[in-house]
Amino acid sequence: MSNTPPSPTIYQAAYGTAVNPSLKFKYDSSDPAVGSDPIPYYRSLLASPPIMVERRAIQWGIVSRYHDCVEVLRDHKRYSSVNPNLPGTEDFDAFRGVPVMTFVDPPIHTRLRRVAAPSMAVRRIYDMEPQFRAICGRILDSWSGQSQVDAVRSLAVELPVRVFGHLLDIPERDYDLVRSIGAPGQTLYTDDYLSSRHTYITDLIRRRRARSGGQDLISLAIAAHEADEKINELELFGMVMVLVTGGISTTADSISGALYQMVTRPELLEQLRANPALVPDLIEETLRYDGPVQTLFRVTTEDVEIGGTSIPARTPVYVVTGAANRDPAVFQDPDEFDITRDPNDHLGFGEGVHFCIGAAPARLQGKIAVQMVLERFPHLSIPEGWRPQYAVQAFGRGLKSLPLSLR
């Protein structure tokens, strides 16, 4: 059963009149228009329960409200992760059938996260804190003596790039594939595309056999099977492909959008300069209040009825993590960018089964950047006139450029 309907007059409190009932029937994660400016969408979906719509000719369920939204993601039996092939659900299926873990439910989805869960461990990680340091070291040297940045494409993008390249142990001349792999703004792969890929990635497993005692990405998942877990090659090349599409691409949103924050808020980054401890708060509250991944994708498996409303079996549903961490009735002040927010439990990696496996490797990402270009610029600021624009997906969005003036 679902929880019960908070009140109404919580969103009435929370946005008086600032809604359009309409707009939450126009939403759609894939519409450039949506991305563009989701909040005024978010708010109208949040001021009722769970609807129904009509997309591509098909129904589909809108889930917004925050308890909503977990207990959706939370019960992966009757709201599953496998793409159904119905029209418009294509949006959501970038490797084209290829067997990845955010597209499949347990049991498949279980053996495939053990394998994976030795390379993306936490404590793993986070005692890579020095080498990931000195690699974004590397990368800001390359700013000195310039007076302005583009920080998605010369920091935000790069750092993930070279920390994956790094996880994967391949060397530097092959960057550029990991560039393309993880690529902000890539929705759909060709089949040639992940061909050439799938070549160059086997490749590496043939080579990486041949050889023992590896603590790169694909020897951890190579030990783990060989172990206990059994995983054919071309779950094995999927692995790759979607830890390393993930872990670029929403990493590179993340930090881009932390930065963003920080630097439109001069006594934000003033207290962030003062005490960089907190810039692990101002990660978390960014993922909050705006974080790369907006709309998550399952299919009820059964006829359902979530937050009052019924919705049949085989309907796929947006679930819109974005709005759901704007719930006034679990955020108070939503709208307000506040990195002293406690709790913060948004939902900006997932919940559930499907929580993100690459949530430590963007934390740590997310504070080193921020942290370091914070020591090393202590003039940040944004040419006046600059609008932010961003690319849109279907899961979520993130900003095309973030201009940095360093004097």
Ligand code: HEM
Given for the second form:
Amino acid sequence: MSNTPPSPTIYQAAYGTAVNPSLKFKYDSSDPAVGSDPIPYYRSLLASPPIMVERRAIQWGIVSRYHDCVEVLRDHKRYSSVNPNLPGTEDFDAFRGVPVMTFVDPPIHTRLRRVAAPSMAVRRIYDMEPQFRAICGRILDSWSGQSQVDAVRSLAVELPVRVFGHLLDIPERDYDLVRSIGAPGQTLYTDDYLSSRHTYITDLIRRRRARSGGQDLISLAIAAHEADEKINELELFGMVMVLVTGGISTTADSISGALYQMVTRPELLEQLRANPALVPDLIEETLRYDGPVQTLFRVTTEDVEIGGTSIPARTPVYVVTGAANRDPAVFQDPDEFDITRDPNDHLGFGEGVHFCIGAAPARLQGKIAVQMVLERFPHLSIPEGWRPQYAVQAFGRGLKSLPLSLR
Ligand code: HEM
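Structure of the form predicted together with the ligand, please, following the form predicted on its own?
Whole complex next, starting from this chain.
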């Protein structure tokens, strides 16, 4: 199928029969109506090959089946991450031109990523488990004596903020800055916003340059930089920004999401309480079933054909990994939340050269947060009748709040 409008069945599955099928299919990941309950959209997307839709007067491709998404994400030559500056593609580049690894292609991407890689190495991060646990312990100390907490505000966001404060080795009095950089909901930065962070972070970079041998994220990047990679000051600033923005709200959403899946399933809660070693499987299944990142963006560099659909050059493409993670061709009973799935090759961290560089710290923080909550608050429950509300962004979604009763 090539550039043809989607069938009426797709409209009906997405919008119900009341929708006039002569309208264009309106899948738009940043639309709150889609983001608050994307699953019906995913089902209709998965029922067909990739489709072309109109959004803000230009054509977009939508790729959603698992194998099609993998093909796109592994082929950075034909599906670029560079903002094409077309109407509606602002979400491609939250940093408005500051070079960051997420929004560049190899070879620049390879150079930038190599500078950040040593600070995110799996072994290095897992060696920090005792420090991460101590940070989480101090956060949970503030829960004692309370009968109910909002786990989003008082744990899920706070843990990655303090972990980043620690990784960047900045004084606690400046944690508000980290908090503001990573604030959930921040997707497109203004000039004022960028320039105030630029002042603080470049000052940090200068001070770290003056003191060699540091093991913090910036010192490690500077060491890699000076060894051979040669990235400039603006790129170093972009690197700190992309790690902090990429790492806080996503990690927060995965922690609150995992807690939510757990507390709304009494048998699962019991199982995890009895065997906390299963918590990493809870984290993985949450990333598949309803992860923080649901849609990635690419742009075609040439005419392509994917899953039988032709997409012209210079067309932005939604890669709906949230749908791919529910593809019945790959995941048996995809709408079942099942922590025993094996394998569980979800696309929650992406695929290909841009695969999430922060997967190790994210997984570790998720594991620690859930295990420590279970250890300290065994009578955990969710208030009856509470319904989740989501903060929706173009690339994904996360819980706005998560009330937990502790007794
Ligand atoms: C559960 C939490 C997280 C999720 C679900 C997540 C998800 C993702 C996904 C899907 C991508 C691929 C983007 C693309 O292909 O366009 C990605 C890339 C990235 N993530 Fe994460 N992420 C998480 C945590 C983190 C953390 C903790 C950090 C920082 C320490 C981080 C930093 C980055 C960066 C810098 C990239 C770009 C990598 C590249 O372009 O090579 N993320 N992430």
